[in-house]
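One chain comes next, on its own, written as structure tokens: the form predicted on its own.
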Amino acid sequence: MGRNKRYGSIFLSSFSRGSYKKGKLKFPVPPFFKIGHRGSAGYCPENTIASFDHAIELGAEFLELDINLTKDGKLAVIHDSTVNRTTNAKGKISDFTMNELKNLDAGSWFHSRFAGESIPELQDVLERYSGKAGLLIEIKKPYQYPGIIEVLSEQFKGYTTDRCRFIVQSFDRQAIQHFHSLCPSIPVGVLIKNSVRGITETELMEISQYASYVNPKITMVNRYLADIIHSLGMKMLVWNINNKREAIKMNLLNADGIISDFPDLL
């Protein structure tokens, strides 16, 4: 395989886990992570303690989820940087106090049966499912919040790697260097999505010496992205699958772990 191969959006389908014959598994498909995309956001408001919850209740093992921070210096487990989009309120997460945020409505947007729900805070979520779940935590646009990655990175202070499971993810790669140079025992994973330009082995071969994880999108997932990610002992987690089919081919692919709005799914 070229220094300069790149990977794009095709998808080629593969059996790279076991044996393929005459159109059956030979050998049975080991499982992967079943991992709640904000929680169980295809039935419930995201990112929130309800989604969260119900997410466990449907099996999944990790629940991702994603922070900004707050003008007075705390972490909000909310995805968009304004909470124009699932509150009933309207402005940027920036400009907003965690207590501020926390008195918002983010659940009505989605259902009346959810008004009430709010914005949690990232101490809380550890406090709450550290041990009970795997948390895959999003850094979003950490360029937009100086001081973030420092903020991240006393969170974790107090909690022991063999009782909790943590990954923490950004498409910045720069700012994933910076958390893993603070935390280097939290494993750290990077994003990808379909670009012109696709990614190369090289890229690759860069992410590895400090990342355990590379996370694509669905659409750019073919068997030879999946190959040199293992062969050069990174893991996958595949993002967002939201129908059994996918689910299959991206198993069959030997991703280690799907993120999807339907925990159940899975």
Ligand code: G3P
Given for the second form:
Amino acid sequence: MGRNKRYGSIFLSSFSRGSYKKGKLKFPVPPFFKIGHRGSAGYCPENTIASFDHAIELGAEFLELDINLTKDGKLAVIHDSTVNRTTNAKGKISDFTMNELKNLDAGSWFHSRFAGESIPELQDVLERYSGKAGLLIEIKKPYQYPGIIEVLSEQFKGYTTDRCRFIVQSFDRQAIQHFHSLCPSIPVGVLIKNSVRGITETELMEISQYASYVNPKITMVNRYLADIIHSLGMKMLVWNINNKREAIKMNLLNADGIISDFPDLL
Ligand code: G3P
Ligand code: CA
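Since the structure above is the form predicted on its own, I would like to see how the form predicted in complex with the ligand looks, so please show that one next.
Expanding to the full complex; the earlier chain stays at the top.
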């Protein structure tokens, strides 16, 4: 297999460890992280305390969350670079201070019973969940926010990695390398998704020089990709898995973690 072969375009329906039969899991289940996507985004307004608390109640061992930088240089836990979709206001995150964001309603858009849920600050999330659940922190569009990597690396001061489990991930490989150079004790991951290009073994080898995780979108995962990631000494957290059949398939491919909007599915 050439190193420049691209992975991610073929979805295999059979697995070398045996075939999957509907309703029956015939293999021992290896340990993998159960990761709540934006908390428990299938049940609660994403990236809120309600969503994170519920994910833990449902058995999530890790909470996935997204960060953007505010006007006053704080890290807001929100997926989009605007507040338009998930709050009662409009505008870019970079035009709000953290206090202004905290006063928005980030729950009613999902359901009236979540009225008053707010956009959390990363610092508050670290304090609330460290030692209780791992945090998988995604840096969103770092090129839009000069200085975000430095701000993020400062956040981890005072947290010991023997007690707290953190992983920092991004699609932006440069940003991840930069973060890794500032905070080498925090494991980092590179997110990948289907594109015309896919990903080559050479690129995966480069990533393995600094990253502990390669985290692919489920649609590009197959036996080849899983085996290469593992043979390079990295782990694989797959997103987003929202039905049991996909979860079982990923388990058979030895996924090290499964990211889901419905953590109880896992
Ligand atoms: O953790 C991976 C996944 O969250 C990436 O996609 O758009 O949900 O942040 P997105
Ligand atoms: Ca994310």
